[in-house]
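In the block that follows, a single chain appears as structure tokens, in the form predicted on its own.
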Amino acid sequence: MKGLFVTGTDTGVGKTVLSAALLQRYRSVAPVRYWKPVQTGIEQDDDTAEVRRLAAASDAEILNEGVRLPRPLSPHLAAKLADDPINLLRLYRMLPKDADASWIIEGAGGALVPLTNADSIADFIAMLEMPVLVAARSGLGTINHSCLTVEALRARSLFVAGVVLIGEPNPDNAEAIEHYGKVPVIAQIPRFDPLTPESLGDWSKANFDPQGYLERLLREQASSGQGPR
């Protein structure tokens, strides 16, 4: 599947905001959908209009099919909870195999969390296999959940994109996360006050991505017509 999987290293990290700046930013590049397959709390909390808000998206770039569960839990208990089990293949069957589109994916909180009682969210990107994107805190602690994050996905075979960190720009913790993770932060997305399309789009634009990583990997989908394992 085109496009990429944006995961956490913890739930409430900015997932969500991360995921409406990757629409701000690459829909010039190529046509972007998002989809959020898994919502808990969502009496509570609607990603879906999040990103649609923050992102000025139309209806066309929008999914907004999947599995909605009233408690803010984890998923496998919020499913269990409202006797509604979470079904991978169903949900992969959710997503239309547009061939022109390239998908941001949200995950539900950490790539570890688990779906079903055998399968996590990193099971599910390995079904879609897409490349990962993992967002992150920008403060004290993320270089061990980011690092953390990244060999897991790694020990599945999964290819990790890169990292970007969210909140109070942290050069250090970039460097660092760049060094023993091995991976690329691809970006420091600031605390926004107000958070509105505008701020995030003009953000997005003039910043996300300077070293054009990312513009790459999705060009190079297009051109090839999948995204890598």
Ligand SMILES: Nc1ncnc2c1ncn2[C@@H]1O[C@H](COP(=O)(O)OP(=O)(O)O)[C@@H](O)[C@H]1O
Contents of the next structure:
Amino acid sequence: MKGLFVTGTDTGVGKTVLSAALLQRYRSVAPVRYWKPVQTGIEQDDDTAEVRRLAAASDAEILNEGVRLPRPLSPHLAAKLADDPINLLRLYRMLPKDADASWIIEGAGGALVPLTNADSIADFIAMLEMPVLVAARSGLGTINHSCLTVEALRARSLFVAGVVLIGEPNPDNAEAIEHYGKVPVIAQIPRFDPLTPESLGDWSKANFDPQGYLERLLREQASSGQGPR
Ligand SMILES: Nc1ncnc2c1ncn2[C@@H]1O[C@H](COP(=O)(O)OP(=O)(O)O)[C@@H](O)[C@H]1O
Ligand SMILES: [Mg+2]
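Take the protein just shown as the form predicted on its own and give its structure as the form predicted in complex with the ligand.
Then the entire complex follows, led off by the chain already shown.
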């Protein structure tokens, strides 16, 4: 599919905020749409609703369908406890094969989070054939977590479009990830207080991806006609 798959080094690192920033930044470049295929702990956590709010998204920009599980656990276990195992092909078929859309698809947790007995988030990314963007914390520990995630994705022949750091900007960590991980750091998203559609949108339009790296990628996908198979 055209677009970007958003994974992270961990849960709670900022994937949902990054997804909203991507919509705010790129909706003038391509018709972007957001999808959260697997949501656990749906009573407390609703990333779809949060992206709708933070990106001030229209109904057309959000796909509501997906696996929605009550327990705030890893998807494989939340699905097992709900007696509703996840089927990757069924999940894939929920995605409209809309030739124009650039999808921003948010995973659950990190890249090797299990969805079924056999498959992880990385396997689902492979099925979608999408470039991957890695959300990571900006502070101490991020070099290891970011490089591990990039390496695991590449070991599965996935294309890593970049890493985005979230939190107090840390140029030394950004430089180290680029050097040791051989991967571009696309942006460093600061903490917003308050985090609102306006604060995130204004910052994203002016500062996200100053080198236009992802913008070029999205434009190339659009012009190469890469899309649904
Ligand atoms: N740049 C930011 N400014 C302020 N709060 C943030 C920022 N990024 C993330 N958060 C907050 O941190 C928490 C985790 O972020 P979230 O995007 O939900 O992570 P993930 O999707 O990876 O689980 C949320 O409460 C979110 O609102
Ligand atoms: Mg999230």
